[in-house]
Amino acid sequence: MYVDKSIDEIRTSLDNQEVTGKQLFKEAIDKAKEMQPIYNSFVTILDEYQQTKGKTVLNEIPYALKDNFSTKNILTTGSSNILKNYVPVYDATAYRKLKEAGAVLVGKTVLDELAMGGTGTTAHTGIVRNPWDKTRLIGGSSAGSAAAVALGIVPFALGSDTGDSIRKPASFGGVVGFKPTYGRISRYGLFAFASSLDHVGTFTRNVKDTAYVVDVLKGQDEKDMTTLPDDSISYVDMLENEIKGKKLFYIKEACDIENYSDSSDEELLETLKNFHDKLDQLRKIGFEIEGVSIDKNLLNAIYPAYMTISCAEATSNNANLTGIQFGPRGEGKSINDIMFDARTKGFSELIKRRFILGSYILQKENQEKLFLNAGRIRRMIVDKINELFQTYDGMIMPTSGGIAPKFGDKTDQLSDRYLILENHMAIGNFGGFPSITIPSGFVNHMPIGINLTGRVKEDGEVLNMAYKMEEILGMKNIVAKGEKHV
């Protein structure tokens, strides 16, 4: 097998002609078709390969593409049952940047429906299945893109990461999981849910690879308003700079052991434990860490004020899914009719519930008092992150306070792990910060994480800092084994 390795091992093989692009493709298919009926990674696999004729790292190497990004004559489905027979006729820029790069798209993953979720289980395709354990979720939105990497299908896929759909995922599949500084990806072609926090990013199975991919990725463009200028820096050559004396810090009230004294959540306790000792390996390689304490209520108020504005600018970027310009035409004799059959019919049942609760939150008598206090809360919270980032050069952080759930788990949505530890991550789109999650060991067998959020547009530096993670924490190239459909 070749496509279960990193990009430079597949680069050197190509190169020394042990394996041709195609019949990588071939590999890559094969295996995502055997895989597929266990984990439902995809939406579409491709069944042509198309030659190549880039001159970047990237040539003739397989690629996933999660279904919300557009891509002309391929089926574009945003796993929703309102798109799903929608064939763009415009390719993303992302995805026309890795054409040209000569990468070879392998198909098209599954989300959380219209990338409103975080379990991959409402895809209007079934439920994706964690490739350490069926029987618990990858995380979502980008879930097929994770389990894909994690399967060993592809060495990379992209995804999209609005609060923390890339980073978590990555975490529960034991990959790594990068959501760039805001705008340095363009975001044109892809499904917008919540746009100024949508961000595009990157799953690979090492820090490198995601270097490789995001030089290749980033810049500006002229159809999307929001990027930035290309920094004209390799993040790659970055990767060996050294970090020693780089200051980090985490929130106390979120990692401190003796918060959770009473828990009898055993995950909680040997996840933050697992945080607390790859702290003292990485400060024995230089990195000068300590804890830090952030207004508990401010904590607490992530979550709500990313469900706010999140919900408010996914109902109005979402107002153009009417059954009338894509998806199944509804039934009626008025245009409300036949909107609302289409809608009814179109959307899962969590979907309606967030285009409602947008609806109500973008009412003239509700917007004070919900969405525009959201937006200062935001800001509050992205102010805080600014001021110690003018001490510390990241934030580093357990990527989430657990293992991958099992279907069907309750969480207690107001304990101190469900609104801060698993919410955190929000902060990143909040204030358009880059941050990444690399895996950093294994509670009860399976895969857990840390995340580390850095500074505004130093994208490089945060790579460079999780690449000297990486080489500590000793969790670098790991695959699932899975289960092979007999």
The other form holds:
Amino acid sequence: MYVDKSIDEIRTSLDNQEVTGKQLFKEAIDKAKEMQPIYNSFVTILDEYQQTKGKTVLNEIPYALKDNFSTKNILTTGSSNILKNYVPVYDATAYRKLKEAGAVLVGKTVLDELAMGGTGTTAHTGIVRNPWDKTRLIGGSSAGSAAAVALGIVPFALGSDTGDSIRKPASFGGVVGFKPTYGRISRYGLFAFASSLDHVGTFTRNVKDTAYVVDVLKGQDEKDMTTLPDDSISYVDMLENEIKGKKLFYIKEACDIENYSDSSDEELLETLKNFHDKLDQLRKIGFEIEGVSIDKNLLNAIYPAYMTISCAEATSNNANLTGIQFGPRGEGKSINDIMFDARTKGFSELIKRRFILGSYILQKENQEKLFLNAGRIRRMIVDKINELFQTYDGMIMPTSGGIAPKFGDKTDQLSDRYLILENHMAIGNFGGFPSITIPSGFVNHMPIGINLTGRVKEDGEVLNMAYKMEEILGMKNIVAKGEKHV
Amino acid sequence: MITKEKLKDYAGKLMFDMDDKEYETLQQEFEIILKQMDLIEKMEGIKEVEPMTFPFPLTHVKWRKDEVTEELTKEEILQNTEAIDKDQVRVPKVVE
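Pass me the form predicted together with the partner chain as well; I've looked at the form predicted alone already.
Every component of the complex follows; first up is the chain already shown.
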């Protein structure tokens, strides 16, 4: 088996002619098909190998793509009934770049419908199960990509991240999940959810592989005016840079164990203990890490502000899904009736609720109190983090306050509980900061992760720090065994 | 409290419907988020902050000329359409 190895190892095997690209492709799709009945990572598993002639390290390396990236002539559903037969007529830039680099697509992965959700349970093709325990979810929305990498089906996969949709499932799946700076990777051809928060990013099993993939994907794209000019830096070449003296902060209100003295949630307490133990180890290799305080009212405001902004943007972005030009036709006597029927049948409950919230927020009479106030919170938290980044090189946090929940224990229904540890990662989307999750240990036999967020445009510095951390965290290249189809 | 009728009206504007139970869940969600946004409105100094709509200012973006560089064929455009009539998307008559 090669596909469960690192990109470096697979590259060496290819270069030494121990294995061919075609054999790797077959290995990946065989494993994908074997695991599919239980874990349901894929919407589409491809069956035809396309010979590649890329000149990069990724040449002939298999990978998977979230099913919200446009792929010409390959079914792309957004995991929604309203697009269940949609076959794009153009390629997303990220996909085109990987093709040109020689990487070999093996399949399109399941997401929460139209990327709006955090559980991996709302796709039109069914729930995605966690490779470490099939009674648990893997999180979302990039659920299938996280599971495919965790299962060792492919060495890397692409996802998209609007609030934490790469970094949370990466943590629940024991893999590395990276969301670079906003605009670092083109969004052209990615189905838009909330355009001011959407990022393209990666899943891998180690940080060096992340750098390999992002080195291929980054760069300005004339088809996405928000993309950043390529800084001509190779992130792989920066990985070995010295990190001694790098200063990091964590948010005390969310991370100090004494704040949870009345909690009986053992998984939360174990996760925090792991976090502080790992911080001690990171200090020993030269990181300077300390806690800082941030106004709790501001921290509590992150999630409602995120919901407000993302639902408003999503409502507008998805107005084109009518079943007229594409998608299953609705029934009815007028155009309005047809669209009404197509949208009623085509969307599941969760995203309908989100769209209504978004529409309400955008009504003229509600904009000041809801939409604009959410934008104000966004600026306040981003300004605070940027102020801290004048002193510190990064923010380090537990990715989540626990392990992957069991099915039924977590839903995407809005909660009145303020869960800062569950929601802090939206900060990375608010400010467009590069942000990476690295596996950091196990609690109750389930993986947990640490998240590192850095200054805007300093993707190389974040990957450099993460690379050094990974050696200490001791979870590099882990693969979930996964039960075979029975 | 937002009534179910009001929510149904918003859903109608978005051109879909939900069942009663789904509207009840949404009512609960509305109550929560509006309460949370009430608290946000009371935060000190919030009105003086300029709302943020984008992660950071982009200084390198230049407007490009509007030039046709790529075109889709008629077949490609209609590829995903279920109802076609003489190279056009077929819909019911708008004017009787």
